[in-house]
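One chain comes next, on its own, written out as structure tokens in the form predicted alone.
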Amino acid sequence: MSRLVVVSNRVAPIDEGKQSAGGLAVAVLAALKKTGGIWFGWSGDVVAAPPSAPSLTPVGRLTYATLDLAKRDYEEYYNGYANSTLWPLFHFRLGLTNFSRRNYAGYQRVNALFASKLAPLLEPDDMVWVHDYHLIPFAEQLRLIGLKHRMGFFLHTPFPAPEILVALPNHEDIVRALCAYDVVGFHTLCDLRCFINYIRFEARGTVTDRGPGEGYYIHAFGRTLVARSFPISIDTEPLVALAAQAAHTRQTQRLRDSLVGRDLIIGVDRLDYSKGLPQRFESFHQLLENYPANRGHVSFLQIAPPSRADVPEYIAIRKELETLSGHINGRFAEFDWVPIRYLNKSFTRRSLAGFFRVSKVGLVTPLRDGMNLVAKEYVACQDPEDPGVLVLSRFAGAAEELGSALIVNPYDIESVADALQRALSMPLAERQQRHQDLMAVLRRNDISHWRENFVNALSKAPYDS
């Protein structure tokens, strides 16, 4: 059986207890624990000069292989091309996208560096599974140095429509690099269609349908590969058990006591402009304006750990949210009730599971998101006898699977407020039925199913051995 080698920009902390719920770290770690192998990527440290070889840390069946980044590489590859060019572009935010030839050169340079450092660690039968927009050129760089392993890529962000992607000066280079993989995976059918349309109408490649659920053969740039949707999910049953335990922890009890019988709406997101947080705050404001009976009876807890704190756009959104929360609290607060509890800090998975458990509404309203695992985690953490209601943006990838949530347009502030009111007043029987439907999806497609689907597709894909 082939060993699995996972490559991502960041490697999960060795101290797993400090991880927050959601995202690539939890998903990949759960997968690798079951297969063994190597997890390779950036250590998170920025140094004067990177070391000549990766740092290797064996943990059970896993080996963590990490590299530091030089300051110039960090600025050009990470802050520059990855997060100031590809991230906003892939989230349909052309107005926030910055283009720079220097940053693009840094992006290619770091991908080449990473490829050269991983290559000596690879065994002949290894399958290489690369993750996310930071590392699109990784397979191309490995192939340039002569490696012919099976290589798959999974994109954790949305993939933009061709009309948006062509605004990227190097768009053809980026798609050509994607075609160096043997399997390219996306969260949703919508993302897959965007990729296929680029291949057909921009790259002038050909696309062959492989049948229901099997994706497509892509023939472009002298390569044949498989493109398919693989909706990522969570480790469902362990999270269900964790939430049941967390319901009785001291921290959860503190939150419950602080509510004094009030209902709680919760949002948990990285502090990022793609998450729709200003619009979410405005929707809660509108709820209190349009449905005044909620005043003094409903609180909104928004947890938003800082993200990419030195990027100007993130500094700006933090200031905007501080202003909005201050305005709303100033408008509605009473001496014994604060409408918005806005926290710029991280919590453990156990703490978040408990917080989700006691929340009557989970508010997940990104303007554009690849999947959004928080939506799935909120559902899994509910008490099936008295579950809360998920209010979910139609622009989150999860909306394609979680149709029994209340699906909203986050740009329509008043409609989101109406959905919040509906969620807060929803009868128990309807809440239970919706929760049962959502849990059926999460049990059918959990993290193991996602991993097995991708690895099986990669093991069967045509490749140049």
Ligand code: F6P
Contents of the next structure:
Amino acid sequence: MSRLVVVSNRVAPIDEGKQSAGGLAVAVLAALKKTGGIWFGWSGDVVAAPPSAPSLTPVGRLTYATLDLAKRDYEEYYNGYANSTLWPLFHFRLGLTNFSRRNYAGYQRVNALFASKLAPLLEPDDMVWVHDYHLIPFAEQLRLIGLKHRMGFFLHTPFPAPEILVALPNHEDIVRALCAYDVVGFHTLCDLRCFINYIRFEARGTVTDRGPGEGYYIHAFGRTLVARSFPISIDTEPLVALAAQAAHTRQTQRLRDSLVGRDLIIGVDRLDYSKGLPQRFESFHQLLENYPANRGHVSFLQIAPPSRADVPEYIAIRKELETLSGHINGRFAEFDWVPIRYLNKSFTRRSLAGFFRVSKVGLVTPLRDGMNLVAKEYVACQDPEDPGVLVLSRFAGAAEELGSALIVNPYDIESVADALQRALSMPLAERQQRHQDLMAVLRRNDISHWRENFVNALSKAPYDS
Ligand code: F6P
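In place of the form predicted alone, the structure of the form predicted in complex with ligand F6P is requested.
Complete assembly follows, chain above in first position.
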């Protein structure tokens, strides 16, 4: 069996017992344990003089190989091109997208550096699986060194419509770099369509259908590769079991007690402008305005741990949300009830599982999101006998699979308020039916299914010959 080499900007905590390890980390680790291999990426540290060789930590058949970043690389590659250019652009936010040649050069430099550090660790039959927008040029850099390995890429964000992508000064370089892989995976059919439309109409490449669910052959920039959608998912059964246990923890009971019989709406997101948090706060405000019976009877818990805190747009959204939550609480709060509980901190998976279980409504309303695993986690954590209702943005990748949620347009504040009201008053039989339908999707496509599909597609490469 070929070894798997996973490359991602962040490498999951080496200490597996750490509760913060998310679904992706669990899935990638499971794949790596099966095949043996390397997990390669940034250590998370920024230092004055990074060591020239990666730090290697063997754990069983798997080796973690991590590199520190120099301050300048952190600024230009991570804060700069990755998070001030590609992130907003890929989330359709041209108005927030900064273009700078300096950051682009930093992005290419770090990708070349990372590739040169991984190359000596590779064995001839290894399969290289690269993750996310930070590392698009990684395969191109490995191929420049002369490596002929099977290389796959999975994008964890949306892929923008060509009309948006062409605003990027280096759009052709970025797509050419994607075509250096053998398999390019997206979350949704919508993302895949955007990519093949770019290939057809901008790159003047050709696209051949491989049949239902198999994606497309892409012939462009002198290469042939497969592009396909692989909707990422969660580790469904273990999470169902965790939530059933978490329902009885002391922390979950404390949350329940604090509600004194009131209903709870919950949102959990990184503090990011793509998550639609101001619009979500406004929708809750509108619920209290338009359906006053909820005043004093419904609370909204928004958990939003800060993220990318050095990037100006993230500083701005944090300020905006502080003002907005203060304003709504000031307008409606009573001496014994606060409408919005807004928390800038993170919780363990177990705590969140218990919080989801207690909540009547899961409110997941990004303006655009690759998949949004919180939506799937909320569903898996419900009590099947008395499940809560998922209110889900049509612009989350998850909406393509989770059609039995209440699907909303997050820009339409009043209609989200109406959906909240409908969710809060939904009869038990309807809640159970919707929950059953959603769980069938999560059981059919769990994280192992996602990983196996991708690795199988990659193992059949190259598609050139
Ligand atoms: O795709 C978005 C993503 O890279 C996720 O995989 C991850 O959870 C999140 O962003 C973390 O962001 P950062 O590494 O910038 O803190």
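Residue numbers count along the first chain shown, from 1. Note that the structure is a prediction, hence the values are computed from the model and not measured. Under this definition, the rigid core comprises the largest set of C-alpha atoms superposing within 1.5 Å between the forms.
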Angstrom shift of the Cα atom of Gly37 between the two forms (superposition on rigid core): 2.4
